[in-house]
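One chain comes next, on its own, written as structure tokens: the form predicted alone.
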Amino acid sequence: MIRRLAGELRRRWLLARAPAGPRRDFLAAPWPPGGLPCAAARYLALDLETTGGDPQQHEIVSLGWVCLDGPRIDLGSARRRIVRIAGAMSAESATVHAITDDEAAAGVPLDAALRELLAALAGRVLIAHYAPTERGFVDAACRRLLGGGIAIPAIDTLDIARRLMPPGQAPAPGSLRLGTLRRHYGLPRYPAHDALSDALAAAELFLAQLGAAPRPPTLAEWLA
């Protein structure tokens, strides 16, 4: 409940000092209600893929979302951006993600992805996989970009992992991964490393959590 409290304060705080424009466009939307059953919210799933881990430093390579709308997982609204990067793409980088120089250079300005990214996630909660990655570079995007930071409703698939786990008991090595704990729930394997395929799996992840959970949680138990 206190999450959910101050992030909406900050985003009432945030809109109160935006311009005009798709960020306060984003920010006009509240958060949903605490109250709010999970299996009743609308989602909104991301996953980047960046030239390292490091927001301040580095660069978002591509976007991948899909909405939920409660329990439903909306395939058409399934987008992949890659985003033309300002700066080249390391070897290590290219190996992870199997984006190269020549399709980061036909991508589209991240500028125009955010937008269109915001546009769909407004009034709805982010699903991620270690979200601090997601709202880390997303707004350092819009502090770079639209003129200042944002503030995010998320449910983090790996945060909600370690909260189904018996009381006392420590993950083992490996145990919180995506693609392990996709396994565990008896989800397929997807390619890894893919922005969509990524969203996707995270959004199945957290519908399999969901069924997991010992009583239906509500959103300002389960926000991270």
Given for the second form:
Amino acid sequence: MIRRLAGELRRRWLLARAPAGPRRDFLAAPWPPGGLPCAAARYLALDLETTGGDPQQHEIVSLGWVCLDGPRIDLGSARRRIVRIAGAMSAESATVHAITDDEAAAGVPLDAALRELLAALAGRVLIAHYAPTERGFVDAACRRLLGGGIAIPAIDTLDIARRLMPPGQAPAPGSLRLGTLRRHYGLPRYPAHDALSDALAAAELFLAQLGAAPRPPTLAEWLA
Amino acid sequence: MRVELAEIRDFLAPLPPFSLLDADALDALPAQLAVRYLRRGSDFPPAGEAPALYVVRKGAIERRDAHGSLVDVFADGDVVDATAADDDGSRRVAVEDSLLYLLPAPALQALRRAQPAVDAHFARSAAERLRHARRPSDGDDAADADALLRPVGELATRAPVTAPPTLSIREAARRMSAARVSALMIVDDGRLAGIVTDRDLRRRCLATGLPAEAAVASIMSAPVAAIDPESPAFEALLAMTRRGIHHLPLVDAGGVRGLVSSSDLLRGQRAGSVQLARRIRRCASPAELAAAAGELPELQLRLVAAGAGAAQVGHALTALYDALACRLLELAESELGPPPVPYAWAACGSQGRHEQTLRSDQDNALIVHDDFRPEAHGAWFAALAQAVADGLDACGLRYCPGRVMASTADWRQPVRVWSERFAEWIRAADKRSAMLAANFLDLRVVRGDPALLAPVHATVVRECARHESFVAQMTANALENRPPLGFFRQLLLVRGGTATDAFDVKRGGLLPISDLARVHALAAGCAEIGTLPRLRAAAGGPTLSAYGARELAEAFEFLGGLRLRHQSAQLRRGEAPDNLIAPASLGRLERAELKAAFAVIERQQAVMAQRYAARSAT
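The structure above corresponds to the form predicted alone; please provide the structure of the form predicted together with its partner chain.
Below is the whole assembly, all chains and molecules, this chain first.
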């Protein structure tokens, strides 16, 4: 409850100071009410592939997202964007994401991808597996390219997985990984480290978690 | 553009009806879908969803009828049509946590408008779908005894159809369509580089999403077996059988000369059975006959490799088993002396219906002239029947476990006794007598005077018309063998909810149709004996619609073909052929078609059950 309230206040504070533009348009949409059942809210599941773990230092390599209206994933909204990045890709991250320098060079500027994402995300709740990454990188990109930070309501499927565990039980190492959790719910295996596949994987995991919750949760209960 | 959601596209690609989409439509498909997750125990389709076609990605959906008995289960890869509401009171529930893809009804409609093949898939009756799935079979029956010894080049009926390796797949497909061939030889600089068949277009291009502009060389089979057009045809046949292929290019020093297909060689195969029949007629002892019968599995294999369908193989085998029985009777007569009174040796069951398979049971009877006197002639006929029964057993036709064969005293009777017995069975109209009478309705004279059977048959027709209760009992018997419900993963679902890992294609498919055909033929007063002839003759009659007859015939031929392929595979592995098919061995399309066949039987059994329920109520 507190998290939603703090986030909503931050949104209003940022909105009051944001100049006209995509960031302002995004901030103009109020957060959905905390009492809304999760099954009735609208979402956007997002996954970012990056050159490293620090939003201040590393870059977004690709974005993948798909929208959900309540318990229904709309595959028509699925997008995958490769970003044309400034520095050369490290050989290591190129291997992980299977995106070569050539592919990255043929991609879109981060600015364009970011505007497209914000337009799709407005009025929706973000879903991500370990949401601090997605929130952190999008916020950093907004500061760098759009003149200021941003406030995004989010549900973290990793956080939900922890909450759905029997009380007092510590998670086994690796048991909170996306693939492991999906196996637990009998979801199919998808190729890992593709931003869109991972976004869809998180979206499906969220639906499975929604089904497994002891009683239908509200947004206020599940927001990160 | 790189295809987004390629993983989902690849999952859908092999599933009918999506397998019918061209590459572009398949690429565009995932974006039209929505994803739903149904928790175990939830109703299907999910509340609040508009009508849609569903695909089970993972999980299981059960359908139970108004009485709560299991009707169907859909699991991974199954397509569930929920574009129209179920109005039969049945209920569908997710019995496992299920991830579902749904194609909304308007998108499906658009797809059907844009893709004629998909439209045809939905519009086609189950019967036509089965016909589509059946293997092509050759209809001509010219029999040239020496065909297999002629140069194979003489049997190739078409001029060679070729393409360069650089031609696009689309152009290659056009060329094949224009020439009406199912195989295209890829020729590079006068040299045979490979071969492309309809199957390659489907499996290597459509299913993998390869663009139609790609070079045809990328989907051809290479290296490819070829044969000199001067080689004898049997060598070509052996090469095809060995490799499991249906086309063989003809190549000599001068280059590519043509293409011979398995159906080109079918004529030669027919000749094979003619030759074997000739050999059987010359055999001098039961041992020689048994040796000749030992070639039947080989003959069946070659017939199947050459593209013969179940009906054709059934006819060929029946003719040969008839020949074996005739020759055994002749040999026995030459031992025992001439028959004291005229007789007719009749086959019943599958042999009677011309639907013989390898290693089935003996089903036969002796009809003896009314001058028969047991004390004077009984021993002669007993010896005759025993000799033939032993001979047939040595030839691979096992003794009938129910002793329904002429070597049992009961099944050797004069015409008068047979007529009385039939009349008695028909009047008694209990389960067993109706079963026996049904068996004998398939009676066909193999050797002897057919006139001996005629009075028996006349009795059957007369008495049946007078005893509705008998027809009702026979109907009840015909409805006893129900088809399975369908499949659940590697298991077969049967009524009552138990699952087994083997499907008895005879008991669960072919017999129920034969039983239905017999009842319909009886009601229509048709004298035909075979299942397909009966269905044809009874179509549009008092009890069977033309449509019903056609869909039953299609299902019968499909199931027969399935059994044939199953038994051929067993023969190749050196196993004894049987009727038990493991669901795991079936392809997805085969499963879908099999399920359609089950539905046909189910529907026609229900129609018949209703008709007789209505009639006995009045």
